[in-house]
Every structure is written in structure tokens, then in C-alpha cells.
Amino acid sequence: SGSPESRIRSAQRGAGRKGQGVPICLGCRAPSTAGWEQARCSASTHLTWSVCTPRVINAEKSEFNEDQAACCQISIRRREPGLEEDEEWLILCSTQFLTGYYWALFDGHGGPEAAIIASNYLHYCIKQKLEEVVGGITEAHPPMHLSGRCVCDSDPQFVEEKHIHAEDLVVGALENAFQECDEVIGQEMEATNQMGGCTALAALYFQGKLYVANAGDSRAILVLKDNVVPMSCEFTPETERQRIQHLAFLFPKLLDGEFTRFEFPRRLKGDDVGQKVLYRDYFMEGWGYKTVEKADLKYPLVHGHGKQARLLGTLAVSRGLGDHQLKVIDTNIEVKPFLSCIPKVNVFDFALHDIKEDDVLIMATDGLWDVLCNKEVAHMVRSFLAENRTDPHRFSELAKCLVCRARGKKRAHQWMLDDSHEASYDDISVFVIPLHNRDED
């Protein structure tokens, strides 16, 4: 229990620089052992969702694990004057209330503490904002005004009009949400002279259906019994290049005259000037010639290919929460304004599909990704959930053996995949999830 503010504290001092600290989020939290990090959630915390693990696992390879995972059960219901905060927190679980369940996974860069924060922390912004709303959920179609009050008799119909529906106050509660926690990190950051950022990746499992929502680099998808459901994509310097050139076009004094916004195949030379090479714009999906300047020899606001790709030549992800008081090395520049902390938001209607008995929801952080595609994680999860039917611990093991198949095998002084390639020197988070009987815990 205890305001918001000091379980973060809390949380942060027991971090310290090396990651060592745990998300405590409502009964729920993550031992931490040489290597490993397993935090495990089942009917006898506040979680009743059958068992869903996350491993996390560093592996000695790095100095410190930044991920963190958070996940909990949301108890949300209507806001009633005069109710003091820590009451909210004291009364979990009445059969009045709306309930969901989360997940969240948080790959910190820079340092573990922003990720500390958000995995205690965002489930707190989501309730509160869900509730903020709530009135509008319950209703098939939301009241222009909250409160019922009807000032226009055509407010329904505009309402319909604008195709306006419950589903859509969750989104917007979820965006609220994650903008509101990066303020949080922001101000809880400053306070404590502290920096460093983190992705973000949340599901919500609400009133019969999947939100999931994502600022960074980490994905989810659902690995049904005859097809894969992207859940999430992936936002980086690259996928967001126009939006991040458009916002160098309208607020040039940004870059301090230190970068170019316009994007070229490789970084110009001097010899590069007076003639015509490809390049892009804010504008542009396609390509075109540009007679070079010598002002287009400044280093490119978006630079590089793949994971290589960074933003002002510092951060390889373009959405996510913190980073208030990153600069660009040696000069004044703010990333700041070129990060947006706002998720996309994908949703899934259950009451659409036939779930069947292994169908799965997999969250993980890049470092799974980096090394196995959506095709090859939902083969492992469809072998591996066929062949062990009966053990009743198979979705926790199933997590083990992604992170496991990601992690490789140390050959000499590498870390190996299987079929020879690199394996994953990141962190690695994994969260798997079981959809079928989701209501009957």
C-alpha cells in the first residue's frame, strides 16, 4: 500500500546502478539470481490468470540487466467524491468492480531506473484512467457527456457518426496512460539527478478483449492454432523516419544547425557537392535526386540501417518513456522532443475467434526478436506446447526454452545460435500467456 510515489521510491532505492532491484507490483514480484530473473504469477496472488512467467535473463554477458516486468490484476470502478487514495488501494478485489488483467514488459537503456519506475508505476496511471471514464464503458455507445447530461438532441447521433464506441475509451485511457507515466518518470528522474529511458510493451486483457499497446522496440503476437496476429510493431528511427523529419522541418532551430534532416543511402562527403544523389524528405515514401549543398554534409537526423539505425546518432528507438534529460553528446541538442511516449494501441475481440487450447499471447523484449522471427516463435511454442500436453507448468517452461533458444550456447568466447549465427547479446523477456478458458480463474 502507500501512494504511488513512495512504492517508486521505494523500488529505486533498492534498484542501485546495477538492475538489482524487483518490480513489486500488487503481490507480484521478480527474485533476482546470478544470471536469471523470474518472476511468476499464479492463483495465489492477485493474479488468478492460470500461470503466466516472464524469464528474464541476462547471462553474465552484460554488466547489468535493464528489463524489468510488471503484471497484475486492474480492480476499476467508479470514482466517488471524498474517498481517499489509499482506500482505492485497500479494496482490491469486490465483485462491483471492472476487472482486467495486465502485463508489461519495460527494456530500460542508460540504466534500469526508468524501467523501475514504469513497472510500478503504469498499471497505477492505466486504473486511473480507465476509472476517469468508466461511466463511458459501461455503455454501448459513450455518452457525449460523462456525466448523461444531454444538451443536444443530436449529441447521440453524432456520437454514432464519428463511430465512437467503448473499445475506444480503453485506447484512449491506455494512451492516457503511458503519457502520464512518462511524466512521472520525467519529474521522479529530475528529482533524484538521475537519466536514461525506457521501451514500454502493456496488455490488457479487459471486458472480453486484448489491448495491447507499445512505445519502443518490444513485441507481442498471438500464436493461435492456425495463424500468427501481429499485436504490436515496432518503432524506430527508421519505421518513424517521417514523422521525425516532418518535425525538423516545422521546428528547425531543434537540430541547433548541428544535423541535416534529409535522409541520403550513406553520409556525403565533400566531394558529394554540386552533384545529384538520392535522398528522402518528411514527405516522402519514395526517392528522389537532390543536388548536394554544403549544408547536407551535417550529420543525418536519421542515420544507419537495421539495428544500427539511431536517432540524432544516439537512441535506436523513437517511442518510448523517459529520457527527459538525454542530449547528443557534446552539444545542447534534446532528443526528448523527437521521442513520442504515445503507444499504438492493437486490439484484439475475442468474441470473434475460436481460442483454442494452446492458442498464446507472446511479449517479449528485442532481445527474443533480434534472433528469432514471428514464424520461428510460434513453431517452437506449437511443438513445444504439443509435446508436453500434460505438464502443468508447460507455458512457464515454454518461456524458459524461447529465452534459452535466444540466449545460444557459449562456443568459445560467442554466444551461438543452433544453425550458427549470433545469438542475442540483449537482455531477454518473455512473457507467455494462455488465452483459452481466460474468464473461468
Second form
There are 2 protein chains.
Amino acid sequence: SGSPESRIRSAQRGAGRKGQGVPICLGCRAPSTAGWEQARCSASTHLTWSVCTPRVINAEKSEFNEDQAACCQISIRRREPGLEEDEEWLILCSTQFLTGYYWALFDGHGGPEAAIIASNYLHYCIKQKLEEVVGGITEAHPPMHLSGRCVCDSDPQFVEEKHIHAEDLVVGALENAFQECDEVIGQEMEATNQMGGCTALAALYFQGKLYVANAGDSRAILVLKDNVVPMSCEFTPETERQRIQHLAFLFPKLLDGEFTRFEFPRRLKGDDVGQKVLYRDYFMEGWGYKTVEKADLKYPLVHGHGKQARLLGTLAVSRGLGDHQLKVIDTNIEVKPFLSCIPKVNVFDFALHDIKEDDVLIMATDGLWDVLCNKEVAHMVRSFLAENRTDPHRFSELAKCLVCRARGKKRAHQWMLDDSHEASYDDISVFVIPLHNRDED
Amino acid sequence: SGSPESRIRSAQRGAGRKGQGVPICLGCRAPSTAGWEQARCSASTHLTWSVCTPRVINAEKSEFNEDQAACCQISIRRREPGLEEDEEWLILCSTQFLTGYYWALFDGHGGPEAAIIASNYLHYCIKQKLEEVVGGITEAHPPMHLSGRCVCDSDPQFVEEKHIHAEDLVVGALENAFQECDEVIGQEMEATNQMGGCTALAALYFQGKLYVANAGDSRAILVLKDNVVPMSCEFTPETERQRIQHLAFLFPKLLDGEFTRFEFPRRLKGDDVGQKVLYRDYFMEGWGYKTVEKADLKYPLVHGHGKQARLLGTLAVSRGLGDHQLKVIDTNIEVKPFLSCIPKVNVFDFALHDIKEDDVLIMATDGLWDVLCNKEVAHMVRSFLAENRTDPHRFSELAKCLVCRARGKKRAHQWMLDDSHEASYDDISVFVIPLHNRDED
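Form predicted together with another copy of the chain, following the form predicted alone:
Now the full complex is given, and it begins with the chain already shown.
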């Protein structure tokens, strides 16, 4: 409905409306020197959780911090069927609300623009998509027909046999919201002649469950008293190699004769021709040996290892939003066909767990996870919270502490960790979200 | 090398050769009445493990048992580079062998022919593919060049960084072997004007590790003293819905206007048009609501639930060998493009586990798992083996006992389980493979 600009304006307009609107955490450009920048979440009496996103720019890596953060309360309203949106605003405030809490991190590349749009717009897409299915969410088993009308007597049985629960509607809404947000970013970036993309990690607490939707290489983990629960997995050219290679197998023209779809342990050279070298094709999790032909000397579609892994020699992530215009440098090869904007959604049901006082959700961009593993973060979380039990700002302080640890200290011209390993050179953003007493006002 | 027939004949011929050949468990058509048929594994002094595959035909479901089984020892020979296969046979018996043990189950559909070819040929493909990479298997880290020649000084580093181990070459060989076997079945079936396909579940014990490769809905589990380890997962239209729908999204012509790629909880009808009903598209793990259009009334690409789930209304599995000629009845729509012949390979490293006397690998076709869950099978395995500790044939007897339990008893015109649930109406094949003392002669 309407141009992307008007939709974004409308999302922002909606934010101002008391009780119904979406409080928006506006992303903004960070200063060009290293320093703290607290994420500014609109002060809302509805946002009951203390949250903190310290952000830091590291060691002159980029002029602008490409990470963006957002957090807000999302009020899901039952739609009166048949009414237009503008008419709906005229209806007096209804008591029929479902409330969700939302946190998200966006790690931009090729400029911060896509991350800024996403941080302003994704929660609006989520709100919209949830409202579209809200009639089904309030039932344990959603009805076959959203209207509740039963066309077949056995409709409830079909739904039950397929094990469709309210939770699946939320997952579907998140998947569709990411896709819509990606489309809007594409239109907006084209209209304003901007480039770039971003990863997206979004957490939604809704109806007693935590949903974590991830498209990119950020990460969310639950640090509980007795264990650590990963709530996301990373999507990179390495982890999605088979999907990417398969697409090139199905549509070889996408590579325009410039890339080889095979993976090799290193870039091949003339001396390798005629030799049998290690390789993998799209259908292989294992490795084989392949007699090298001249065509294998082309640059590999997926190449490099770990943080150096690249898709088409260009991108370090394989899922995210934006990048609609991105081409491989000096070619006509588009990157977007190989990217997915669909998140993987993980669900954590609080009803099945006894949440303790110091249990938290940690969300962070790759800048943190590049230098700290889950175990190290969990150790820091537990010891910090135990040592600062009386500090009312201890969750914010913990977030700062995590960023600080990953940023390291500048010694001569290098940023170093305490253990004298090299520190993260990337932007770092961290959310620390306490899980205890989450339903108290 | 050569026509499929000559290759198959050569595989069978090879079986007779002492010490070098592959002992073949020839599948054969079972009698058309319910009864036991012991899998005949060629008596070989090299096959040290007692194995048993009782097979049974159930309740007149099919005239012929479509299950096939194979087990044999596979001797992997280092190839002299540059020698033709026929010349190699002339070389005197080499001591340079690696020995593997192989068991496989094939569940045919549309006739037993594909399963028979697969049971005669897959182990030959595996032997071939392993021999092609054997030079790399004997090293902890396979060399970049199969020849061992180092083109780059840092080649070993590249291989190590990619975490490529000997195990990955075996996995790759299995993946490639399934693909080659599928091609040969396609050629053979076309040449002899036959139809049909089969699932394939193959286990290979090699160099201290157990590899289980699965394409279809058979299942393998390890029943150990203290836990049960699933060694495969099932590939059905339901478990592979997203892959299948995605292909239809990329190539809509494959559906020829006859099917809808969307999934609905039930087949839609005229009354549903204009309503919002539950649906899923290729990118969704969750569910959403979609306004029904006329095109949505077409038969769904993936439809039905559990054992009733079908691909294109035709097949109950989404991976396997064969089916190259299969078309949806009364249409020109091919099923093969939606099928995958690539197995998922799971590896179990015996060096990391303390294997006890009664620990076994259970492999069985879906006829068993349709009526017995892992937990029930594990319970039967443990109690049967504990009660029959002195019986030298206890593993064979256990296999019979498992088949018997799933087959149930005929009461009036129905086959019933002990708990008076309906018994399996499918063919049932079971391997019970003891894991203790596996390297003793």
C-alpha cells in the first residue's frame, strides 16, 4: 500500500501514537571516532525491560559505524475486517491488544543505509504481519479459515494432524516480515540511488515465548544458570556453500563464465592443471579429487575460510536484507540471486523452563563473536552479574563490559585483547536482556 | 567404462575372484506368500561379522517383496596409476588392501528391479570411488594433490585450515557412489524397458569408523548400553517439502499447470475460494494465511501427512535411486527432477566410544519403523540379547524377532500387533549387526 517512502513515513508516524503505535529506536550515525553510543530507545512506559546496546567503532575500520540497533514494544491489534488502515486509526483505542517486545541488530555493509532503513522498518513489518494473522494466534490450534468459518467439518482435525500451533503463525509472520522488509529496502535504495545491505537479527518476546529470527552472521544465545542455549546459527558463504553452489549448478549463467562453482582448498593455478586436487561440488558434504581443467582456474563462487570466506569474492554473509543493486566489481554479475533474506527462526518456550534471576539473552553482531566464544561470554555474564547483584544498571554495564572486552586495548597501533590476541576490528553491538520477571510491569 | 550391462556383469564377475573381489549378496525375488527368506550372503572367510536379514512379505500387499538386502566385505586396493582395470586383474594379489564391511537395504517401489540392480551394484560403486581416493585416505590430512606432489609449499596448511580429514574422503566417495549407481540404474532400466525406483540405506565400517549413508525412508540406529544413537534421518515429501517447493518456485514449468506448489492442511475446494486459509510456501517453516485463488484448487505438489504424504501425488519418498522414467499418471509431468539420489552420511567414530558386548547397529526398512519407534526397538534389543546371552545365533534371532513383532499376527483378515494396533502392511527388512569385537577375525 503506497510507495516505500510513504510506508516508512507511515511507520514512523505510527510510532508517535500513544498506546497503539510502535515506539521506535531510531538508528543514527555514530561519531567517526571510537566511543560509546547508547542506543536511544524511545522512552515508553510499555517497555518494561531494561536493555542496553553500547556500540563502539573500532580502530578506524570504517568512517561510520555500520551497526544499527532497534528495540521497542509492539502492540498487535485485532483488525476489524473490511476497514482500511486510515479508517482504523479513527476507531477509539481498543482493549484488544497483544503485546510483544522486540530487539534487533543490523550489521550494515557497503554503507549504513540499509541497516538504518531496516532498523526503522522491520518492526513495523512484523507488527503488520502479526496483525494479519492475529485471529489465529489466540487459539491453541489456529483455524483452517482465518474467519473461523468451518468449510469442512474435519478442518480442526486437518490442522491438528499437521501439528500447526499458534507459534507457527508467529514464525511465519517473522519470515514474511523479513521478506517484505527486504522488498521495501530494495525499492527505497533504488529510489534514492543508494547501495548496500545488512544482516538482521531480531528477537521477539510474545505470548510467553521468545522468537529469534536471524539472517546473517550476528548471534543470539541464552545464558541460563546451568546451560547456554544457542538461539541462532550463522549464515555465511561457508555455512551455505551447498545452497549457493546448487543455484549456480541450476543457473550457470549467473556466473557469466567468470567463476567456477567448485570449491577447492585454495585458488588453483596453471601448475595444477591435469593434476587431481581436492574439491567439493554442491551435493557433497565430503571431499573428493577432481582432475583440474583450465575452467577450474576461475575464481571460486565460494572462496576462503572463516572470516575470509567470500561469496563471489564480494560478500562475507549469505543472508540479509538489501544488496539489490550489488554487482561483482568490474562485472555484470549480480550477487542478490545468491542471497536469501529469509531468517531461520528459533523458539524458546518460557513455560518449559524455570528462569532464574541472572538468566539473560545476549544478542551481538559478529564483532563480538569473532573474538569471544559462547563459553567465554557465558563465563563473563555469570561472573559479572554475580559480582554486581545490587547495581540497578548491571545489565547495561554488562553489555558495555562485553563490548569493551572484544574491542580490546590500543597498544601502539594495534587493538589487542587481554590475552594479547588481536582484538576485533569490526563494529561491535551487544544487547543484554534480562529474562527474569519479564511479565511484570 | 562400457555399457551399464557390461559394468554390472563385471561387478558380478569380480565377486567371484578370491581375495580381491567383492562378495555379493544377490537379491532375489521372494516367494509370493508370507514367509521367511534369509538374505544369502556369499560365504566368505573375510566376512567376520554374523549378520542376518530376515525378510517377510506382509498380508498380500505386493506380489513380490520389493525390499532387497546386500552385505559384503569390500577390499580397497591401491590402484597402480596408468593401468587399465583389465590389466590390473592380472597383477598378482597385492598386500596393499584396506578392508571395509558393507550392509545395505533397498526398498523398491513400482517393482523390485531398481532395488535388485542397486543391491548388486552399489557396493561396486563404493569400492570404485574409494579406490579412486585411497591415496588420500591413508593420511590423517589428505594431500591437496592426490599424487602427493606439493605445488604450493603451504598446501598442507590449506587442507588443515579447511579441516579436511580422511573421513571426508570416505563421505565424498559414498556421495559420489550413490550418484553413479543412480545413473547406471537409469541406463539399465531404460535399456531393458523397466520402471521403478528404490530407497537406499548403506552402512560401511571402514578404518575404525562406521559410515551410514541414507537416501530414503529406511533407518539405522545404534543401540548402545546407555543410549540410542540415530545414524540416519528420513527423506520424505514432508521432510524435504522446502527443497521440493523451492525447485517448483524456480522452475514452475515442472508442474505443467497441473499442481500448486503451496502446501495446505487439506485439499482445497470451490467453497474455499476468496477465504483466507492456512498455507506454507517454500521459504516458510511457519504457517501463514493466504487468500485462496482458483489456481490454489490444483492438487498440491506435496500433499498428505505422515505415511500418506506424497510428492506430486505419486511418491512417498523424496530421495532414492531410479525412477528416471516415472511420470505422474495421465500427465507428462516428470517426478525425477524433484528427487535426489544423494545420501546424507553420518559418521560414528568407534575410537571415541567404549563399545559393549551387546551394542548393535539396527538397520531396517520403513516397514519396521512404521509400527515401532526407536525406544521400543532399543528395549526389545536389550532385553532379547540379555536373555539369550549364550545363543550363538542370537543376533539373527533378534532380527527375526523384530520383523515378527512388526509383522504382527493375522486375526480374521487383519494383521495386528500384540497391543492390538494395526501391524505393518509393508515389506520389512532388518539387519542386526553386533559391534563388539568387530576387528577380530
